[in-house]
Every structure is written in C-alpha cells, then in structure tokens.
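Here you get one chain, nothing else, as structure tokens; it is the form predicted alone.
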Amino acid sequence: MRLLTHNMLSSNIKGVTKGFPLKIEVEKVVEKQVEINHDFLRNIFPKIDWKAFSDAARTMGYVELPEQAPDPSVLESDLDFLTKFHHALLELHLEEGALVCPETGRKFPVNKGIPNMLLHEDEV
C-alpha cells in the first residue's frame, strides 16, 4: 500500500468521528521503483494532508521529508524535494502490517500490500 493510498483512507466504523489519519503498524516495507511524473506530483500536492503524510513516512522509516508542508512554490524549482516527495508518496509500500483507527484502536490488516478495510457486522 502506497502512502498516497494511506492519505486517502479513513476508518468508517459506526460512530467514529475521528477516523483520520489511520496509524500505521509496520511489519514489512518494500521499495518499488516508479517513473517520476512531475506534473502528477504538482497536481496531487494540494490534496495531500501533509502532517498525516510526513508522519506516515517517518513511521515507515523515511525521514527525508520536512515535518511542515513546504510552500507550493518548491514544486516548480526544487527537484530534490520533488524526488523525495515522489519516493515517499509512490515508491514506499507497506507490504505487511496494519492500519489502526485513531479513535477505537481497531486494526485493519495489510497483507501483500492490500489493506482490508471491511467492517464487522456490528461496526456498520
């Protein structure tokens, strides 16, 4: 599961009001090379919750991103930042582990890179 996916997921358990961001429990992280697309990165940047994204990257062992969201102007001039952003967003994959609801502590397993977000009958 890429951090791009993680940044879009939240817990939909009945009654949960604070289901984002899901915490990550890491068992295995893999890196998969992806061709960089600067236009995609510039377009997705405003849609990313930066705090959740940078915290998730740190949890997965990647500490090259700033803690605070940089000014969007860096996307036009700083290739080093774009490369780091690309790597964290698209090349780091949570292969095995869990996503944890911040409110209830419910764990959603991640197996072979696929998060299982199915709810139990009493959670719907």
Given for the second form:
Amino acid sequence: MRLLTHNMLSSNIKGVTKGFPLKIEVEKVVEKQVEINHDFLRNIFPKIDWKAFSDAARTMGYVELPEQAPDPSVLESDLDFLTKFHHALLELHLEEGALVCPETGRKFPVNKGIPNMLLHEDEV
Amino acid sequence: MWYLCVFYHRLLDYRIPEFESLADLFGAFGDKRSSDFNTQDKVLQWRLPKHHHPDSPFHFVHLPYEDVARKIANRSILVKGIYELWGEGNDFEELEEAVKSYPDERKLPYLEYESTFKITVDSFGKVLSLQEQNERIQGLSYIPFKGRVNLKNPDHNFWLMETDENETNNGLPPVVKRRIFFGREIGVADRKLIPMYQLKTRNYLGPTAMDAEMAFLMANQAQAAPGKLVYDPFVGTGSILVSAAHFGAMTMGADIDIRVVRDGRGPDCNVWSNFKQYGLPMPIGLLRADNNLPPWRPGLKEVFDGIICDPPYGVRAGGRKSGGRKLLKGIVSPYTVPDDKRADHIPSTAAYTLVECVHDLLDLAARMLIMGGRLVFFYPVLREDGSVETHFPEHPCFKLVATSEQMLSSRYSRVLLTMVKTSLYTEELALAARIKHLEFRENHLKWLENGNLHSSVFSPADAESGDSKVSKESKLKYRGKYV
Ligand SMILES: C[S@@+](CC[C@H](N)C(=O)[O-])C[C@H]1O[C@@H](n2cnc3c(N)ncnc32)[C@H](O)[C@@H]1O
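Can you return the structure of this protein in the form predicted in complex with its partner chain rather than the form predicted alone?
Once more the chain from above appears, this time first in line as the rest of the complex follows.
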C-alpha cells in the first residue's frame, strides 16, 4: 500500500464519525521505484491531506517531508521537493501491517501490500 | 479538412465513439482546459461514400488538422487507416478524372524526386491476385510519381482501395456498390497490440477477464493517458487497468473478493504479475473494498480522471455486498463477531442487484471524478423485437456521450456507456440522483426479479463461444452488430 492510497482511505464503520487518518502499524516496508510524472504530482497535490501524509511518511521511517503543506508554487520550481513528494507518495510501500481506526481501534490488515477494508456484518 | 477513414469491420457500434473520444483527447475540439463541459457537443462531422451503408468500413470525417488524424489512427483499435483522399469513383476512368483534378499543390509535395514511396492495393469483399494488383498499379501511371519505390520504409504510402459490388455474402453490408478510392496514408492502426495482450497468454486469468480488444476500447473511451489516474472499482484480475496502463495512465483498483485481488494463484500469478508481464507500471493501489460501502475518506473528491469497469451483474459473476441478506432486511440482528475470531472472520454478504450497483457506481463517479472526467462501463440489455430498450441509467452530474452495443445473442446485448462529468457533485445533486435511482428501480423491477437474465448476459461462456462462432459465421453472411 502506497501512502497515496493511505491518504484516501478512512474507517467507514457504522457510527464512526472520525475515521481518518488511519494509524499505520508497520511490520514491513518496502521501496519500489516508480517513474516520476510531474503532471500527475501537480494534479494530485491539492487533493492530499498534508498533515496525514507527512505523519504517515514519518511512521514509515521517512522524515524528509515538511510538516506544513508547502505552497503549491514549489511544484513548479523545486525539483528537490518534487522528488521527495514523489518518493513518499508512490515509492514507499506498506507490505505487511495494519491500518487502525482512530476512533474504535479496529484493525484493517494490510497483507501482501493490499489493505483489507471490508467490514464485518456487525459494522455495516 | 475531410479525410477518408477506413474502419475494421468489427464492433460497428464502437467505431465512431472511439474515434470521437480520441479526437477529443488529441485536441480536435480545442483546448481541453478552456472548454465548457456543459454546452459543447464533441461530435465530428461524418459523411458516407455514395451508396454506402452506415455499417460500411468507409467513412469520411472532418478533422481540423492532419496531426490529429495521425494520432487517432495510431492509437485507435478499430481504425484501419486514415487517408488524404486524392480521388474516388465508380470505375477507374472516374477515379483518374478525380485524381487529375485534385489540386497539384496538395499532390506534388509527395511526388518529389528525393522521396520514396509505396503503393498498396487493398480490396474489400474479394481477393485480388498479385497480377491484378500489379495491373492496377500500372494503371496509375497518370500520376507523376518522381520518387523511388521503397517497399520497406517509404516516406509516403499510397493506397488504392476498392469495394466490390458483388451481392454475395462477403461479410460487408449488402448495399455496398463498387467504389474505388486513391489516397495518401496519414496514419494506420497498430493491431499488433491485440495478439500481444490476448488473454490466451495472460499470466493470471479469471472467468470474467475482459478481452484485450474490448479493454483497449474501454481505455480509449475513458481517454487514458500519461499523468492521469484511472480507477476500476471491480478490478478482478486487472484486465481493464492493464489496457489503461498501456496508454500511460496510473491505475488503482478495488474488489470485494480478497482471493482475486490479493492472492491470485500465488506469488507470480496475480494482479501485479499481469502488469509485470508486459513491463507496465504496477497499479498505484489495490485494495479489498465493497463498492456499496466505499472506504474513501469524507471530503475526498475529484481525484480520478477516469473510472472504467465491468460491474458484477448476474449470478455467476454476480455482485456481493457487505452484510447478510436477512441482516439488511432487518430480520435478524447483527451477529457479533467474537473477538478471538475477528482476524480470520469471513464477513457474510448479500446479493448486490444491478440497479443498486449502478447507482453506487454513478454516485462514486460523481464524487470522485474530476470535471470532464469519464465513466465508462458495461450495462446489460434485453433485446425486444429486435431493438434495444434505450432506457439507460442517468445522473444529474453526467452527460451520456456514447452508447455502443455488442450483441451477445439474439436476446441479449451489452452496451458500453460513456459518460462525462459535466456538473460538480453537491448534496442537492446527490439527493436528486437518489430520487432518480428510486424511479429507475421502479421501472426496472423485472431486472431485479430475474437474476438469471444477467447471468445469461454476462456468463463468460456465452461471451466467448459467441465470439468465436460469430467470427466464423460473419464470413458467411452479414451480421451487423454481431461482429
Ligand atoms: C465482471 S467481474 C470484473 C472482472 C475484471 N474486469 C477482470 O479483469 O477480471 C466483477 C468483479 O466485481 C467484484 N465484485 C462483486 N461485488 C462487488 C462489490 N460489492 N464491490 C467490489 N467488487 C465487487 C467481483 O469479485 C468480480 O471480481
């Protein structure tokens, strides 16, 4: 699971009002190289919840991201930032671990890189 | 300028929508960013050659410039080639007259001394011997070719194409009259893609994997391209996303079935390995999720450029959603899963009806697509009295821009719907959609009642055997939308 996916997901258990961001429990992180596409990064940047993203990167052991969302102008000028943003967003993978609902503590397992977001019948 | 467009004689209903989707992608309707999503109808002008049936492989199309034509031809699956027409006629005398009167300034730049060229003779509906082909080329001596012939890698390709008037069953629409065309090639299709990606050689296959040709058509309808993100909420073995990735899009997929999406048939035979097989970038994300209860965070919207899918209709490949059937009806109270069993517990699911599934899909797409983004999906229909019911699902955020029917049997068809997001998703629109959905459900109770119908429409055996049978039979008699 890449951090882009993490940034999009929340716990949707019935009754939960604050299911985002999911806490990450790390068992195994792998890095997989992805070709950088600047257009894609510019398109996706405004959709990212920055706090959740930079916290998640830190949990995964990557500390190079600013804590505050940078001004979008960096996307035009700052190659160094684009490279780091790309790396954290798309190259860090949670291979094994779990996503934890911040409200209930319910664990959504991540196995072979795939988060299992399906609810149990008493959660829908 | 008008161009001659020659299509493959396949999937007739898909030809013009594919062409127009690609024309839009490559800028034939002006700059994307400045276009008004609501008012502009992105349709091209088309004409048919004299005496030709709309199902004819030959069409004339108006495009703003040659570069768009070349890009469309190179990427299209159903365009055989696009040509600058130098002349046409019912016989060779008429053709000669037409070519001679075509303006010199359009012809001479392609006939120069330093250039190389090749002439190809192509016939539709009959086979020409090598000798007949050579005679036809000799017959073009009135064109002042000054360059050298180069059969391998010429600068300019010319085509002499003729359709036959014979009335026999040659697979073409019966009303076609003999017509001869001569033109300069602008671009031709790369059909090599289809054998390269054919399912027969696909590493990880499921019973409802989408065949390569159709998957590419779907990706073209969705205008998949580099820098875009494409989502399939019913990803299965990933066959649709593979085609989107081939065209350079980033991909993401979800499925309710964990065995399909995570486990596959082992470490080297799963959704990931289907991308690796072709050297394509892996999906950005794969997850197990129920499209009836999507796990997207509140407030997340407009992240996907395209959503493409083959939803789970029917019994065999039928949809499931979270929560047992009785539970959802309120007959039983929820079974509380004991804590020690939670990790391995397999949640029970209920049947996911066609109408509900489509409603969820439209709602998801309305929220998650960018403005101008495209939703492309299959919808099953019953053919009554030889015609198709034309009542398709609607949503206030979307404009339906293409419907392409493929007949699977004499009674059932599937229709590929292409919708463009033309309005922002608001609470009011979501509510309006909910009301429309309820009306639609009323009108379609027969679909709900009759689960077997969908399974006959979508059972893979039907689709596949239909396919091979049809391609044999189509040589014998004209089959229209069957091909
Ligand atoms: C027609 S198949 C699509 C197959 C896919 N195109 C492929 O290449 O393999 C439909 C898929 O939807 C999945 N499905 C069924 N109900 C679902 C739901 N409620 N949410 C998400 N996926 C579901 C099934 O597991 C199945 O893989």
